[in-house]
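Encoded as structure tokens, the following chain is the form predicted on its own, with no partner shown.
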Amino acid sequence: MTYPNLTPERAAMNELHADGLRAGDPATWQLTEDAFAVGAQLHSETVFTIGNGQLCVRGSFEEGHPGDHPASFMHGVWDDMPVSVTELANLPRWWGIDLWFDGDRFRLDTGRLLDFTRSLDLLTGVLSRSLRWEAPSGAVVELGFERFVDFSSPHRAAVRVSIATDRAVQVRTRAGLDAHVENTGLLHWRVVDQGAGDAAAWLHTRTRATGIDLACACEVTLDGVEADATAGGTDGVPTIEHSFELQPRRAVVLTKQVAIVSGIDAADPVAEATGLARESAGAGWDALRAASDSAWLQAWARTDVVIGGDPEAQLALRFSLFQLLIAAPRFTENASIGAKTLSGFGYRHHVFWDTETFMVPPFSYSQPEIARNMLMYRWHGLAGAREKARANGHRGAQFPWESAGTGAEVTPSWMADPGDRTKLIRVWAGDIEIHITADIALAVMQYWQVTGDDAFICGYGAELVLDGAVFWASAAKREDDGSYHFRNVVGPDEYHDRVDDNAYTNHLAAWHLRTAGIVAGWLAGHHPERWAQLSAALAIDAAELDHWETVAAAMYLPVGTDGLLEQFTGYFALRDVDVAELRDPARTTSMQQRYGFEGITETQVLKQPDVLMLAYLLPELFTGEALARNYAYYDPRTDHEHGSSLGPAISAVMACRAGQPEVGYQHFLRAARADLRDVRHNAGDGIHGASAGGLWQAVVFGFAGLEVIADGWHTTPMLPKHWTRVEFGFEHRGVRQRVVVEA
């Protein structure tokens, strides 16, 4: 990747963003690729994903390429699938443009590529590609592609290509819509109807199992040459074609204005989509760009974080924020961000604990209305959480480990063994990784603390917290030792499953029960009618509130000596880590792959350190000395390089709190390079959303040391030695705050 300068127009925009902050090097707004590598095309498709908070499209080429994974996803458009239950359906191919020159079809696996540049402008969300290509006929063609998804509207997108040649060439163009797409082999669409004519095409499809209607429409214009539009296509592929002779050094521009509308958003999606496409074509490319650019500028004004002295860190953080912004549900409260955002097929777009723990916090601080939408998604899923609790013999709301459209549990029970595809491995997370219920409560309380949004807590958030507490009190079992236990669970460290009394789980359960009591008291005092309604609906009486206090007070909390917490009962008795093996720079696989799913459980090697995650989320549990001791013990035992992508960013924060910012910076780099450098060799499956959200937390909560407290906020900076400043804004109880930390 290289970092070219922005145009003067884009550079000028930099000076306008965010509370008068200056953006610094304009190259830190650009992600650029100056060569096409077939072996890296899936990685590139992921990092060049663009979107608008409603729909995203991977960076696959408009003309296609063998082995690519072209895909576009929209919030809410779920369809059934085997094993993993459900996934977002890959939208019909709306961005495609096919070209022929003297009868030779343009594609990068044919002819000869003479020059190539692809660039994503993070400031405006525009993806562009310029190239020179020699056709088999010998003609040299210069092509410039641009596309964007309108950030000001949930349903609009646009694509265009400029064409020039070195000699007279017969050109044929085809732009249309294609329903024949797949989700890694699965077909989700049935064609209902289609049409084409007068330079416009439309397509009406319906998901095969869930019956969700989707309409795509496009209007195609050609500037720079006279050529009649011809409607055509086949079943499921309505198209608009042009044929003309292009003279040398004469440029033509083909523009495709697109609208995509689901039946979730419109009673007549076909009429809505065709009307929007027609309106877009009438307004023109420049007008749509201006509206989209303005919306992006407003978003960056609230979200951007400036890092002085480290262009790589600055670009990585802006890239991460960009990927969160395009996936975050800006236009709906019935969706959230999946583990791989909307950028690929990984994890089938399911929502995990990653969302509330890593991705919600940046929005709670910068754009709280988006965080609220994401928390409302959990509120809308309460029925599924309650059903899961009932199915497990408990009361209250037990949130699913993997959630999709309805809030029901969608974690697969089995998966293929990556070391032997003929074998299956039992997946326990959906059954016993129960900490997610408290993780959601933590996100609710953090949102409330920073925003002061009492209306949300009264109307929705309290119900999430209170019914989660009902679950914990119901599920905890008191044993002969007088303590309450959670046995046979999985903590965040998934190298060790089916363990007893996981420190993270038990401490968070106790915290959740105590916090729910506080919320109940607040609600009863400030909104007695709502408290009466909720307490009756959730069967929370005085005896239940007393039971919460009893369970929290008697929760078994594993401890070691001198403040060192044991990650779970029996952890200290496991075989200790071979540090040389764990830190071997030549190692390219995770320690779980090296030892196997069963073998890794017999060691102290961690996928991610539960105790340090606990210390990060509930710092009041640890004195400074205890924190240092736990960090010194657990950090060296963590598989930072090849374990979970969630860990490095939080390890960066904890290193700062332990007084080691330079060590923290090394952890930060692991998170920063997760997608841009594909350090885990799986970025082709989609963006690591938790790592992206964690990177913001590493800078804001770690290096800048921001902490919101009862009567305000303060910072305890711990900058890496080569950073000159960190500068950002956040909203504290409705008032915009500006933070400047300088070395």
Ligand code: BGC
Second form
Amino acid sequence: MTYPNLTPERAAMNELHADGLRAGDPATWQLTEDAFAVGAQLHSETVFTIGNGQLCVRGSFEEGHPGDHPASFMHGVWDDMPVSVTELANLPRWWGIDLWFDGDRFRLDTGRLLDFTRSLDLLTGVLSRSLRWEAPSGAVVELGFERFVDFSSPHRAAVRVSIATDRAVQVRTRAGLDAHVENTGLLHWRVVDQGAGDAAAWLHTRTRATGIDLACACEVTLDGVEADATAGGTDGVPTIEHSFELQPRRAVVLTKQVAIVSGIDAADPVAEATGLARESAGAGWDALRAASDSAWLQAWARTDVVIGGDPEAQLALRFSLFQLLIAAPRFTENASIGAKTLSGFGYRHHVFWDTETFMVPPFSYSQPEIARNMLMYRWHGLAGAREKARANGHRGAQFPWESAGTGAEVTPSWMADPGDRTKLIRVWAGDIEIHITADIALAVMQYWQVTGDDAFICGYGAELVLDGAVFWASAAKREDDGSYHFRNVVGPDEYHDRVDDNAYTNHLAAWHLRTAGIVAGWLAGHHPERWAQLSAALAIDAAELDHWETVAAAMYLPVGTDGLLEQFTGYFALRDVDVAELRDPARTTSMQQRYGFEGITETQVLKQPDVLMLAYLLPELFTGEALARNYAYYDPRTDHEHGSSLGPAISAVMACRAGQPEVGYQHFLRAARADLRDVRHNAGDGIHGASAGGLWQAVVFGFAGLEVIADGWHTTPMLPKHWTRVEFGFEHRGVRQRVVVEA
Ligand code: BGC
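The form predicted together with this ligand is what I want next, because the block you gave corresponds to the form predicted on its own; please supply it.
The next block holds the full complex; its first chain is the one shown before.
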């Protein structure tokens, strides 16, 4: 990936930064690739994903390519699958355009590629590709593809291609919709009906198990040449074709206006989709672009963070924010962002703690209505969380480790061993990685603190926090030592599972119980009717409130010497780390792959440093000295390079808090490069959403040191020495704030 200094006119950027932010180098808005590497195509498809917060499409080529993973996903369109329970169905291929030149089909695995550039404009979400290709016949063809998903409304997208040749060539084009798509081997669609005619095609499909209807429609226009449109296709593939002779250096443009509507959003999705596509075709490309661009500008004006003196960091942060903006539910409160966003098949679009801990905070601060949608998704999932608690013999709401359409637990119990795919490995997270319930409460409280949105807390947020506390209080067991313990759990560091008294889990549970007591008091004082109703519904009486206090006060909280926390009981007794091996720059696999799933549990090597994660989230638990001591112990024992992608951004913040911004910068770079440089060799499966959200936190909470306190906010900056400034806005209790940190 290179970052050339493209020179697009950027008047829009001044508009964008009308609130005082400066935009910086135009190249930091542009992600560009100037060669096509077959071996990197899945990685490129992921990073060139575009979308609008409802609908995303990977950067897969319009004409396809052997070995590609063409995919487009839409929030809400779940279908059942074996083992992983459910996933979003890959939408019928709507962006495809097939081209023939004198009978030679255009595809990059044939002919000769003479020139290639693909670039994503982060400012407007437009993906472009220009190339020159020599067909097997010898004709040289110039193609310029562009596509975008309308950011101003949920259901529209458009794609076009300009075509020119060096000689007279007979051209055939085919643009349509294709239901024969798969999710890595699984077919989710049944074709219900289809049609094509008058340069328009439509397709009505239904998911096989969940019965969700989906309608795709497209209108195809050809400019620059006279040619009749021919409707056609095969079962599940309605198409519009054009054939014409193209004279040398006479460009024609084929435009495909698309609309995709599911039965979740419309009673008659076919009528809705065909109507929208027709409307788009009537309005034209430029009108749709103008609406979309203006929605993007508004979003960026609220979200952008300027970093001076470091174009790589600037581009990486904008890229991360872009990826979050296209996946975050802007049009619904019944969806949230999956661990791999909407950009690939990884983790089957399931929602983890990644969302609340890493991805919600940037939105709570910059676009709170989106954070609210994501928190509402959890509220709508309460029935699933209550069912999980009940099935485990507890009361209250125990949130699933992995959540999808309904809020029920969907973590697979088994996975293939990456070292030997004929073997299965037991996945314990769905059974015993319980910290997620407190992580959700923390995100609710953080949202409340910065937004002051009492109405949300009263209506919904309090219920999330309170019923979570009911769960903790019913699940904690008092033992003979008089303390409450959580045994057989998994903390954030998944290299060690089935451990007792994980410091992160126990501290967060105690925090959650205390916080719930405060929320209960606030609700009873400010909204007595709601408190009366909620406390009755959740069976929270005075005895229950007392019990929360008792459990929090008597929670077993492991404290080692000099404030050094033991990650879990027995951790210090494990074999210590071989530093030379852990820091060997030649190592290309994770320490877990090296030692095996069981072997790694016998060492102190960490996938992510969960005591430091605790110190990040609940800083009040640590004195400055204790923080430095824990940082000095746990940071060197972490598999930063190949362990969890969630770790580096938070390690960057912790390094700043430990007074080491340059070390923090090295951690920051690891997070910044997670997807852009594919450091874990798995970016093809999708964007690491937590790393993207963490990157914002590293800059805002780490290097700029922003802290919202009871009566306002302040910063404790700690910039890396080559950064000249950090500048951003955020919303504090409905009022836009501007933060400028200068070196
Ligand atoms: C990490 C978890 C994370 C999950 C999804 C795992 O590899 O250890 O902390 O929630 O990936 O990103």
